[in-house]
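Below sits a lone chain in structure tokens, taken as the form predicted on its own.
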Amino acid sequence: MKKAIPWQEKPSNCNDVLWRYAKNPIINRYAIPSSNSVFNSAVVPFQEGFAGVFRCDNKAVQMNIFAGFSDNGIDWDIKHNPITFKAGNTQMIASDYKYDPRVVFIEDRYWITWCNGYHGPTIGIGYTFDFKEFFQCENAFLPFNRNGVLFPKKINGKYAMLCRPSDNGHTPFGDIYISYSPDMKFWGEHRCVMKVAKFEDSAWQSAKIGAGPIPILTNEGWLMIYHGVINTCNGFRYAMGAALLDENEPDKVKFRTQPYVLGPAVAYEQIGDVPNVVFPCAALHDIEEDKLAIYYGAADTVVALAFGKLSEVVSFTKNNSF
């Protein structure tokens, strides 16, 4: 029997394509004893329920990733100790930090990507079969890089990953690229997918952009939910957008939203360790029921949920493109 994804009907007074879960945030900053904050985390269907990999910064503000489980995708039991990796296709598994994970099932296992500390940020890769035993692989790229997001199936016989080349600081720039691998170890064929918008065209995504949840294959191509950033007089402001990429050549953007689909507008998104942040990292979808549930980090402090009709998000992306 198929597990129902989290869902709440659209409020009658909502005119937006996405709407927030009424009981947000679903995970608070002190969800485990050591945590200062829990945010920017990844969720997938697993067995009779759901599993996830969660970014939990501790009270020394050290960044690490933790496994968690849920029956309904809303109420979570997060392990109190960070994930310990064994050697996968490499013996080099030490890292200075781990944050902003994504998770996807491909073929026979769950692959995890995250921002990995190795002389600066790069993309770490690992896998698990059961969310109890984890294996770490070679880093995908040279430092510096962030927002590594795998596609859920091979494209033209190769694994494909979106990322954002960056610098070693709090990157004031960034475009989305795609890279390919025959074996999840060696990556190449790097192609630019999408650049930041001109300020006058779409200011909310004019400083940097980065891929969010695992792309969803629709009749119109790959739906890529992403975050966009504007550099304001009060600092960076992160919002959520959507784009449609060609199914077979995902470096080709078919449509891209000019307006954001969700921006920081309520207290838990505007007030926190980093104010004014909506940062999507995971999405569950049900094509038959036309449902989409997006998990996002709010103000770099908590985890929240937003919902939408998958067909309406696709239509909105096509009709509000630039």
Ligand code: BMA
Contents of the next structure:
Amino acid sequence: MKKAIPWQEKPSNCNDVLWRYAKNPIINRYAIPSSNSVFNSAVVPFQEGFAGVFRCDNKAVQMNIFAGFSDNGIDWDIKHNPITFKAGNTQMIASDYKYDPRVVFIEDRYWITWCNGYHGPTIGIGYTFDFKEFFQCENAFLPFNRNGVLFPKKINGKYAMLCRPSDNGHTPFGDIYISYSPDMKFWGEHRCVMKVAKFEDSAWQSAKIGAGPIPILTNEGWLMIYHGVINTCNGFRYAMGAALLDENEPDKVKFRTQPYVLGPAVAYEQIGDVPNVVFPCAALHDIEEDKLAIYYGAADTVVALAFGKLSEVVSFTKNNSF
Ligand code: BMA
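The form predicted together with ligand BMA is what I want next, because the block you gave corresponds to the form predicted on its own; please supply it.
To see the whole picture, the full complex is given below, headed by that same chain.
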């Protein structure tokens, strides 16, 4: 029997391309005994249900990643101890902190990328077969870098990863790049994919942008959900946009939404440790049923879910591009 992804029909009074799950947030800040907040987390289909890697900051506000399991993709059982890694393709598995994980199944295993503390943030890579035993690989890039997001299959024979070169602080800039690797160890052929928008064109994405969930292959190319940031007089505001990248040359942007597709607008997105943040890190989809379920961190405090029809998100992206 096919596994159902989380879903709720669009409310009749909603005119937007995405809508929020009525019972958001699905994971609260104190979901495990040590946590101060659980947000910016990643999930995938696994065995009969789902598995995930969760960002749980503890009450000392140390950032780490934890494995979790779910039958329905909504109710999660998150392990109380962080993931520990064995040496994968390297002995060098130092890590000062781990945050903002992404997870994807490629070929025979689940690959995890995250923002890894190694003399500042860079992109850590690991893998698991069972979400019990984890192996850490070489960092993909030099510091500083964030938002490493793998494509779910090789492109022209190589692994491909989006990323966002950054600084060591609350980076005031940031564009999306792509890099390729023959072996998940050595990364190169770095190309710019997409830059911030001009303020007057699309202000919500004028300060920095970064890839979110694993890109989804559609008949219009790769659907890339991303976060975009505006720098306001009260600080950064993070919203969500959508872009379509060329299937074989994903550094070519075909379309990109001028309006955001979801912006912080309800209490759990506007109030929290970092107000006004929606930060997508994962999506489940069902092509036949035309369903998309996006997991996002809200206000750097909780995990929430939003839904959309895949075909409508694609046509919205085409029709609202700039
Ligand atoms: C980014 C990252 C994210 C966070 C966001 C908003 O730089 O640290 O984890 O959600 O800022 O605070």
